[in-house]
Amino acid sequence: MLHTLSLLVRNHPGVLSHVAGLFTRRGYNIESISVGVTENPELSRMTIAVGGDERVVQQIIKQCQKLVDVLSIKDLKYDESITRELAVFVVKTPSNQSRAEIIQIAGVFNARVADMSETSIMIEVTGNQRQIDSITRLLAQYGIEEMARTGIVALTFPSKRKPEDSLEKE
C-alpha cells in the first residue's frame, strides 16, 4: 500500500540528502519525493510516497523523527488530505483522427494541450495520482514518447486537522 508522508523540515542545504539517505541505508524505496518552501523561508516541506504496510511505515516515521532538521512528520489519510501531481505527456499522433482522440481524452482529465506538431502532441496535466494513472494507461496506446512526472505534494485539509499537527520538535 503506497503511503503519503509530509515532513516539515528546516531549510537547510543537505536536509534533503539526510532524509533520502535514511531511507536508502533503512532499505525503504522512495516511490516519489517533492520538496518545496513553504509560507516560511526558513522551512521546506518534504511529500514522500512510499510502499509498505502499517508497522514499515511507522518504523520510517520513528526514524525520521530522530533526525534534527525534521520538525514533523505526518502520514496522510486519503480522506483527510488533498494530493496533486503534474504530469507531462509526449504523445505520438500518426493521424488526425489519434490527435482527436488524445485532445478529448485530455478533456475528460481537464488536461491542457500545452503544445503540437505534426506528429506529436504535448499535453500537462494535474491530479491525483490515480488520475495520473489512468490518463498515462490511455495515453500509452498511442505510443508515448517521453514522460516526466512531478512528484506527489499534499497537505491535510484544514478541517481535519488536529491540535498536534502544528506542534514543532523542540
Given for the second form:
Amino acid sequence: MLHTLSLLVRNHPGVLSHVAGLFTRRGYNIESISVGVTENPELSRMTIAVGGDERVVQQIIKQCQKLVDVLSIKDLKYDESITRELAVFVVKTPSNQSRAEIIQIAGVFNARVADMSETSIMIEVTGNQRQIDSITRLLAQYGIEEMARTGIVALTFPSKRKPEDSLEKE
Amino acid sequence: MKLTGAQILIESLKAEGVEVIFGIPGGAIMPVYDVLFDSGIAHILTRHEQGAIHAAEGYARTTGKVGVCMATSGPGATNLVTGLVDALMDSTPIVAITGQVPTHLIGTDGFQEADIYGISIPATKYNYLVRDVNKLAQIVAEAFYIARTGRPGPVLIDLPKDIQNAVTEYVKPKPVSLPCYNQYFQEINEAQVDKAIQAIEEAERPVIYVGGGVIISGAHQELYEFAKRTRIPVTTTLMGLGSFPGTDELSLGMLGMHGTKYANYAMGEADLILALGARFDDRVTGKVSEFARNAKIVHVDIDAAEINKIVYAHIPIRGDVKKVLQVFLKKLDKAKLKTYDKWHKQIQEWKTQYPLTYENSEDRVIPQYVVEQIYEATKGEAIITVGVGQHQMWAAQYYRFQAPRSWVSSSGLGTMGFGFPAAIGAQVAYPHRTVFTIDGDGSFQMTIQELATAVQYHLPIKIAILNNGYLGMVRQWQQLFFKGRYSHTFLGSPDFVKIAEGYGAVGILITKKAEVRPAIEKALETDNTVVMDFRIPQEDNVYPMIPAGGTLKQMIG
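Could you give the coordinates for the form predicted together with the partner chain, as opposed to the form predicted alone above?
Every component of the complex follows; first up is the chain already shown.
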C-alpha cells in the first residue's frame, strides 16, 4: 500500500541527501519525492510516497524522526488531505481524429493543451495519483513520446488537522 | 579576539574538555596541527587513520567520554569510514575532524579531495561541512552534543583548509538548541512501567536480556538492584558484557549464536523477556519467527526506532535505561514479587547439564584455557579489547566480566583489527590499568602496524594472539557448512615474536600449556608493549553454536 509522508525539514544543504540516503540504506523504495519551500524560509517540506505494510511504514517514520534535520513527519491519510501531482505528456497524433480524441480526453481530466505540432500534442495535467494514472493509461493508446511527473505534494485539510496527528518531535 | 579557524577549532575542543586526539596530519589539516602543537591537548600519532578512530573508540568506550580523532582530506578521511560505521553500530560517541581542500577547489577533483561529507552520511549520526568560519564554534559545540546525547554515535566535521586559515572574531558558542533533535528527551511513560511490573507479577519464567544500552547509560547498579530484588536471571549480549557480574548466581552469561546453552534455553522457555537497551540483533535472535515465541516482551530503549524493528514489543518503554530502571525500582516496593523457585531450579539443571566447558586434557595451548588464565592472572580487573573472530567469542565466553566499560568489542559491525588500536585508546585513558588485547592472528594483522604507536608512546598493552594460522571463524564455518573446503582461509601467520622485537616491543612464544601462565605473568610484569604468540590448535572450534538464521533447537556443541 502506498503511503504519503509529509516531512518538515531544516532548509539547508545536505538535508535531501540525509533523508534520501536513509531510504537507500534501510532498503526502502521511494515511489516519488518532492521538495519545496514553505511559509517559513528556514523549513522545507518534503512529500515522499512510499510503499510498504504498516510495520515498514512505522519503521520508516521512526528512522526519519531520528534524523537531526527532520522537524516533523506525518503519515497523511487519504481522506484527510489533498495530494496533487503535475504531469506533462507529449503524445503522438497520427491523424486529425486521434488529435480530437486526445483533446476530448484532456477535457475530461481538466488537462490543458500546452502545445501542438503536426504530429504530436503536449498535455499538462494536475490531479491526484489515480487521475494521473488514468490519463496516462488512456494517452498510452496513442503512443506517449515523452512524459514527466513531478511527484506528489500533499497537505492535510485545515478542517481535519488534529494536534495528535502530528508526529512532531516534542 | 580575532582567531583563525584552526585556533577556534582548538579552543572549542578545549571547551569540550578534550584531553587527547588520535590522528595523522596531512596537507589539508596542517593549520589545525600547527595550532595543536603547543595547545596542551595531547596527540597520539597512529600509523593508519583506521587505527586513530578505533583508538578514539577504545577511549570513548572505556571512559564514557567523547573520543576525538583527526585526519587529513581524501585518503585520510576515507580511512576513517570503517571506524565511523563501527561507532554508529555500537553507539559510540565520536567526533571525527577531517581536513578538506580549500572551498574553491571543492568539486574540482583537487589533489586529495574526497566528498567525505557525502560518503559519511550513512556512516554517521550527523555530519558537517563547514563553509563559514563564523559558524565553526557553534558547529563544534553541536557536534559534541549530538555525539554524546540520546543514543550516542559518531559525528564528522569536514573543515576546508581556507576556513582553517580564515580569521574572524571568536564568539563563544550559545547553549546548543536543536529544534529537530529532542526525540530522546521525552518523559518516561509510567503507565507502561506499571504494565511491565504487572507482567513481572504474572510471569512464571522471566528473563532479563541486557544490551549495551545499560552500559552506555551507566545503569549497571540499577540493573543489579533490579535483578537482585526481582530474582530474575540475567543474560547479556556481547555489548552487554560487564553490565552484570558474570560470576553472580543470577548470571546466565551471554546469549545468542555463541551464547551459553542455559541462556539460550532460558530465552526459549521464557514467558516474559525484559529487554533493556538491547536491539534484538540477528546474532541474538537467530530465526526471528522462532525467537521467544511464548514470551511477552517488554522492550526498554532510548531509540524509538529500535522498538518493533525486529521483534514486536508487547510493552514498549521509551527512555534512558537508567532512568527507566529507577522508576521500576521505585515501584517495586508495592509489587507482589514472586521467587520463581521452579524456574531457578530448571535453570540450575540446565547449568549443571550443559556447562560452558572445553576439552583440556592434552598438553596443548587451548584457547579457552588461555582466556581463563588471563582472567585469573588479572583477577578479572583488566580492560579487555578484542578483534573479531573465534578469539572474540572465546574471550566473551571465558573472561567473566565483573564491571562495565571493561570490555571493548566491535560487536555490531564486527571489524577485524579493531581490538589492538582500541586498546591504545583504553591505555591512553587509563595509564595505570592493565589493558589486554585478546586477538586472532588474522585480526591482529589488519592493524598490526599500530605496534609502532604503542611502543612510541610507551603503552604497556598486553597482546595475546590466539594464533591458529587461519581466519579461524570463517574456517570453522567452512568446516561445518561448506564440507571442509578451506577456501583461502589459511594464513600461515608470520613470526610475531620477531615482529614485536622489530617494533621495539617484547615478544613471547607459547607452544605448551605449561608455558601459558608464566608467559602471562611475565607480560604483566613487563612495562613495555608485549606480544604473546599463543600457538593454539589449528582446528579448534567455538561452541556452543547456533548456525546463522537457525533456531535454539539447532544448537551445536
